[in-house]
Amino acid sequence: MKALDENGISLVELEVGEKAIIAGIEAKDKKKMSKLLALGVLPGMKVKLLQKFPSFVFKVGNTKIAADESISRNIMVRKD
């Protein structure tokens, strides 16, 4: 996996499976960083990615999020 920055690699680079926490959201659109941060998608959070195909579904607490991929991209991690 390759990192993008100091804030870890984007969600879309972990493996079905793989746990890691929230380090930031980089979203350059105001609207998908309010609609991220409004579903629970937080700094500090944990997070598991469920599928890839045919969108990026994760799970932050108790709830299961669908995304496509350039929204997914914006969220950086750090493997658990």
Partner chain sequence: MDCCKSRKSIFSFLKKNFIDKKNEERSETKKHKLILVGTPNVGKSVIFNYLTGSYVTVSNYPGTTVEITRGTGKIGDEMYEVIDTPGMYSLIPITEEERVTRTLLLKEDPDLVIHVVDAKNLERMLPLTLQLKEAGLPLMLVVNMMDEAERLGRFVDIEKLGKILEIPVAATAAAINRGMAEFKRKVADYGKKRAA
Contents of the next structure:
Amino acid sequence: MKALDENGISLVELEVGEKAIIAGIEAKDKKKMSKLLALGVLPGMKVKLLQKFPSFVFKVGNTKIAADESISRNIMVRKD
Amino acid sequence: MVKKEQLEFHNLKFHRYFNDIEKAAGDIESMLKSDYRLSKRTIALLLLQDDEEIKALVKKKEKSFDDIDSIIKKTRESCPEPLQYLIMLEHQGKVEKILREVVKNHEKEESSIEQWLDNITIRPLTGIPILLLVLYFGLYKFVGQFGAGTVVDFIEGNIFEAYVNPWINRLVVSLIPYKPVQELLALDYGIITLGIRYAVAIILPIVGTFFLVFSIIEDSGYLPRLALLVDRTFKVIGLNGRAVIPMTLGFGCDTMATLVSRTLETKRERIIATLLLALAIPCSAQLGVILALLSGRPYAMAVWVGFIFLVFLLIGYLSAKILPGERPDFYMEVPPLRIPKLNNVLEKTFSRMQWYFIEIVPMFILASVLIWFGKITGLFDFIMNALAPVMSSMGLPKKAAEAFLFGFFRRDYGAAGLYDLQKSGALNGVQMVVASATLTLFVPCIAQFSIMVKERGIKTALAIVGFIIPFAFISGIALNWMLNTLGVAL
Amino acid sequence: MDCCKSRKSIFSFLKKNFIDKKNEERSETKKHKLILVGTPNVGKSVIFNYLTGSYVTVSNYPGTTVEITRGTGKIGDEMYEVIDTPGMYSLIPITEEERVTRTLLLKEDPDLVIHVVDAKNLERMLPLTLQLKEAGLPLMLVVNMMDEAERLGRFVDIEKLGKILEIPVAATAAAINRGMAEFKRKVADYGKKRAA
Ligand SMILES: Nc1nc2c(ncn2[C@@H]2O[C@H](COP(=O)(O)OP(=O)(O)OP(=O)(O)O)[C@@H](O)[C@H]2O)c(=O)[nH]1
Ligand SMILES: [Mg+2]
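Show the same protein again, this time as the form predicted together with its partner chain rather than the form predicted alone.
The next block holds the full complex; its first chain is the one shown before.
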């Protein structure tokens, strides 16, 4: 396993169909962050990217979420 | 599920800040002296998370607000991440611990047919054809041809024209000797023969079939999938994909839809959505009548759809340019596809029809009374004459003014007026398209206007209507000119 | 949606028995107040309809309910004023309709707040339960959509969850009417305990 305090890559850089673990949420834009928190996107959860175009669609736990790039970009993930 | 060691690492990383936050919350708690209904601890935590509304409330109630504020600032500065994030992580840690004890997972994937259906609705390549199929069968075939065609013809022709109208007319004429009162109740513009007939024979079947189709679509979970499909297009007009829900609901009833535009996040989006609903989204009654009117003329239909769609995009685009504010975000939970429950679909359809009916009948009666009043005082003819130049500049006969006058009371009433006009054979193809298009854009009905006032404020509502009325007529004139110049016969 | 009040639709009127009616008037004065809250699209409105016998719109997308709706229903021997709210993701509102619910919680004095959650997504929804409990509200948890959770191979030990949280917990599949009688009984029990 890579160094744990490394923040990983953004969700948008994953390939469609790839699975990863959420490492954290980029909090530069607090509004965008609170939206992700509201949807239950939290560190430690498994995420699978289902689609990139026309919107990002990903599954976190048992929830499917659709979001545009500017929101999805803030999700940092780590591939196992 | 969460990987245990990762989560614990994450919590470990922030653990000492959790203590700082706890301490700050405790300090603030002890400084709160008023009653807030919610516990002081909750208020303290909301303050730490920068909740503006709570801040304003506390500022009003507590003398020591400045001290509280400085605790908040200090805590915020000492933490590497926003406090909201850290507080959420702390909760998550607790929830994780609970769930480890109470939840057993034997992870099963959703069935492959579910996955397949989900996939084809959200991929553009298959999603767009699916959307077109839904529109064609749901809207055009079922609402337009069956609801507005077959059912309306049946109730109109076989019930009202064959039995109700002649019977009422005879009854009224024989019982009441006064011509004006006869005309109030029956004959050409009477409450029963016009108002009630419009409501029951034309509007209700269309609205009913629309709400039936729409309920099935709603319950299936299709709308959030449509939202993610159109998000990019909606961004162009200053909205985000989520606005697809109020917009499609607008095809049922713009009044309901204006209320639902609450779910949009920014004021700017809510204003744009309200404007577009008032301007370019025909409600189901209008839509049904127009689909039925134009259904024999596919080219005319195409021109109407194309024109309204263009106006929708153009005005959306322009208002997005003009109104200040940032680009909206799109994020939405996509619920599983579910098989609609017959019980809920029926109950929803009936309750909406009932709501709609109760809403329109008084308006229709009022409209009949006003028209009657206008007729006996000569006001009606006066307005019709005044509108004649406007009509003729759109290439429409003078009698078309009637439909517009009706449209002032309700969108659907105006459309129903158009229906009567067409039946009398007064309009050719181009005229029908121009009249349909102008009437689609023309004023929101009174009910919609009152919700616009309630939700967006009187100033915004008036500004919107002040824009729409001249814009609708100018569009009508322009469309008529264009079609004539190009020499199109529809 | 569908404007303002829950209206008894013709349809539900046909189905409904008339017994409730009389009680409604008799105990108008000492009605208990029950608020349904929770994340969007978890089944609050289905439960509202069940408890009141009226109909508010139920649809399969988040953000169906955008207004407060009040209704009445008999639970156990008591009359309750039942309040359906727009869904909210946390105590901090993002959209207008979420604010409506938060404002209600800041204003009303309920006898019982029922937090409705989706069993498939407990990870995401229980944080709000903790927040509501922390807020000192008289709380009960309804773990709904048990049917879908089971289909995904998830089982929830409801009793244990109640013990840990120290609040009453009910498991339901509201849309198919599963566990609803039991849930109603738990609400009635809670009312009795509170009165005592
Ligand atoms: N399978 C299943 N579906 C359910 C259950 N409860 C509710 N539903 C469905 O979930 C969807 C949402 O139900 P609503 O009652 O509208 O949800 P809500 O919490 O009021 O949602 P908002 O008004 O958006 O906050 C509907 O399609 C229901 O039929 C359940 O127990 N099992
Ligand atoms: Mg609801």
